[in-house]
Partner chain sequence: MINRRSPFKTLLIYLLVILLLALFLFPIYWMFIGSLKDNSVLMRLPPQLYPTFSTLESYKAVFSNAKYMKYILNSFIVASMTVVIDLVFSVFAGYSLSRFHYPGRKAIMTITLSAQVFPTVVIIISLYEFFSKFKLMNTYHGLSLADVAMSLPLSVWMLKSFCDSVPRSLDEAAKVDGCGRFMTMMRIVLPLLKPGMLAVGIYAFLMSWDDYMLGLVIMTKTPLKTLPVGISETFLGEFGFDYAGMMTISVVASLPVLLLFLVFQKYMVAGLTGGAVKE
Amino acid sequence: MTKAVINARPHKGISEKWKDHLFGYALLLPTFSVFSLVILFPIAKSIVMSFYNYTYASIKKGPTWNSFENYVTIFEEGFLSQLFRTLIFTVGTVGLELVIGMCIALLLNMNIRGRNAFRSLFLMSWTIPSIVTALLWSWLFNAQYGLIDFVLSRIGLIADPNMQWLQSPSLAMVTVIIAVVWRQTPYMLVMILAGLQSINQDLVEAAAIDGANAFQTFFRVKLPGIKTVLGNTIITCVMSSFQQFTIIMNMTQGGPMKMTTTMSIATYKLAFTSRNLGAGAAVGVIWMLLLGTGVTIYNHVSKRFDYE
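Isolated structure of the chain on its own, the form predicted on its own:
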């Protein structure tokens, strides 16, 4: 009798809900392992390195703890100037990409002849590698045989046919921004065009029936309709411009007079030219904090992950 009662009791084990959770975690484990190996571990390693005297000379002897000396060093080396130039470069590139991409996307969203051919044409620059872009625009801006100087002097826009675009402290940043905008604008164009095509055309037609002109329709109907796509695209482009290295390095090497030395160039030069890996890691840590803070603020303000 007693044995029968005991056998009749329900067996306490893992519930079906927890089995589903464990199965989900097991599926995520390989992805999380790779993520930890290629992202979390390097980030943690860089944070630790930023507090050590970590140079090529100290690797064999073993890095020594130097507290915040690396952070003091990078500020003495002009970190605030590098940050300011990075912000100028980012605002210039993303601002131009937004304006140009928006204008072209609005045109391609219209029912014009050859629209598909124009879409393919505008995407060509995006397919070109960054190193090729840098070499191409370095040739175009060359003072001796560059095509841009030749054309501008022939039409009378410049008096000097041998302008030192890449060697001028006041023009070097402009030339780099032009090259980056030429390559990255198609991404902005594609995302904005996708957002415009997802807008309910009934709203556009209703606005036209109510007497709204083109500007009113754009600012009251189309722009609010692509707000989420536009915000995410701008954040992506800002992060891409903050991290831009290849085009700047191959066009100006951060010069002249450090006028194009952004944070990415400064990190490279500290780590691999000055051979101070600790100071380079310190710049990377501040860089990560700035971008992380900016993205967090954007997510909070835009309620990007608020699904309620």
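Residue numbers count along the first chain shown, from 1. We call the rigid core the largest set of C-alpha positions that still match within 1.5 Å between the two forms. Worth saying up front: this structure is predicted, and the values here are computed from it rather than measured. What changes on going to the form predicted together with the partner chain:
- Once the rigid core is used as the reference frame, the Cα position of Phe32 differs between the two forms by 2 Å or more.
- Annotation for Leu289: C-alpha shift under 2 angstroms between the two forms, rigid core superposed.
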Given for the second form:
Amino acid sequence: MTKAVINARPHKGISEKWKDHLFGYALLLPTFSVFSLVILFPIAKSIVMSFYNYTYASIKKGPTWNSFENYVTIFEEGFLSQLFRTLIFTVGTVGLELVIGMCIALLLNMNIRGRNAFRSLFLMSWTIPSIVTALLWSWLFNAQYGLIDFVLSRIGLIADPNMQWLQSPSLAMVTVIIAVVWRQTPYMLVMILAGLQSINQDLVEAAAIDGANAFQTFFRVKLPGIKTVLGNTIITCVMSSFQQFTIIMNMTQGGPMKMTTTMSIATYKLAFTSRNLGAGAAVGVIWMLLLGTGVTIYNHVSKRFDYE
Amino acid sequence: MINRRSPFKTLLIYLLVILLLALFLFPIYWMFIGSLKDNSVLMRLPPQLYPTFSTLESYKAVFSNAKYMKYILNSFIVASMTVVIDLVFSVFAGYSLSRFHYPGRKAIMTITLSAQVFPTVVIIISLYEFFSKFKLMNTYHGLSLADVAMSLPLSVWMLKSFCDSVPRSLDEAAKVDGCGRFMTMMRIVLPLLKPGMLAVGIYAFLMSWDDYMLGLVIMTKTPLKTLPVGISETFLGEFGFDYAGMMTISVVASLPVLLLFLVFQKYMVAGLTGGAVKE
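Can I have the other form now, the form predicted together with the partner chain, not the form predicted on its own?
Below is the entire complex, every chain and molecule, led by the chain shown above.
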């Protein structure tokens, strides 16, 4: 500040540097306004709501402060099981996306002809709308006429040719995970492939000259080389799995027996089906605390905002 | 490569890649051929694995259904508005974050990249009140604004890295020539950002076209509903057993984004990976 004042020419008022800064701020203004209106204010309001008795019935009388009542309610409504379901779903989806995406990326990275064409073809499932993904996989997993039951029973992997997937408490989660993995893996694949291609090829060749085998090259050269991309991509995928709503809602509605009720389904149902907005907001607040803490720790450890 | 791969190994790699690709593309194939059969064929075992071109009945049903046409139109209007607003805002913000080192810049970048921590479902709990206050409920621009907010974080980030790749010396030369700050951005840097803007525009379109939750809450009146919400209502309800209809509307909903992506995939991949890979 003082520096700016010293630099300022008397007849101009503010220095060139601060004019630059002000211009920069002005350019950010539209984005900042939308962010405030659509994200920041609603989030702040939801946090406040989580401490109020805020149901459709109580809105007319005016919401009343009820301290941690909503948080007690959500634990009675099975918050711990929803948290557990969310973690299974997230670990399942991101884990599979990582393994499958990594395998395909390594294959495509092997100097093959038509790599870019393959990459684009793999990305096709990522562009299919979520609602379509839900319908399509529900049809594939259909118990009466579905192709998957037919094929699996024909090759003898399952005994019952009409096996229930989406209606079975033990299989519904697996089914939903498969649908999400199908849609999201291409994203992971493209990011990993881009990371692999940014590795200096000399390092890989040097490792080969030194007699490193494929595994050693992968764990000692390639993996460290894509550490940053991989970390950021995993974080993005974890956050998006926590958020997954469309596919779960349209395949199972959170059932059967609440086995696919993740936090995002639970928040929606509490707020809009049970019409208890305060309790829905309370689930959201714990969710943001968990994710926020995780991301902050990750940012700190990886120093991901240090590069320019 | 120092030692050449044996032809056998090369063949094995191609076979593996093609096998995996077939697994990923099969559901899309299944959707297409399902839309060309009628329900009596679809509900028959063993399933027909090959396409038949005997019936376009379900396409006729979709395109003669005024409700579907309205949903599709609504989705197009909202997605197009989202693209325009998102582009203007993210070009400004991306240029700003790339060129000016003002106080608070780092904090803004951190928030931008971490915005996904804020769940959409938690936002919509109280969005209703804000949107009612500003008369944005049941309006195209209201839903676009919400969609813009969801795609802005990555859009800004992508355009910032595209701006970073435009040499600063261009800005400085323009300044020496007496070009103002706004004109430097519009006349000098903007034309060089076309690939980046294409990537961001397609990304915003995909995001808006895919949105289900915001549309569900903001568009409560039937004539304003978007395609995903309309599809969900129809097939989770009374038409739950019309598999041919389900696959047909799936094709109709996927084709615009699929084509858009296939035409511009080069820019899209560059946009997605550009910001993340740079060291």
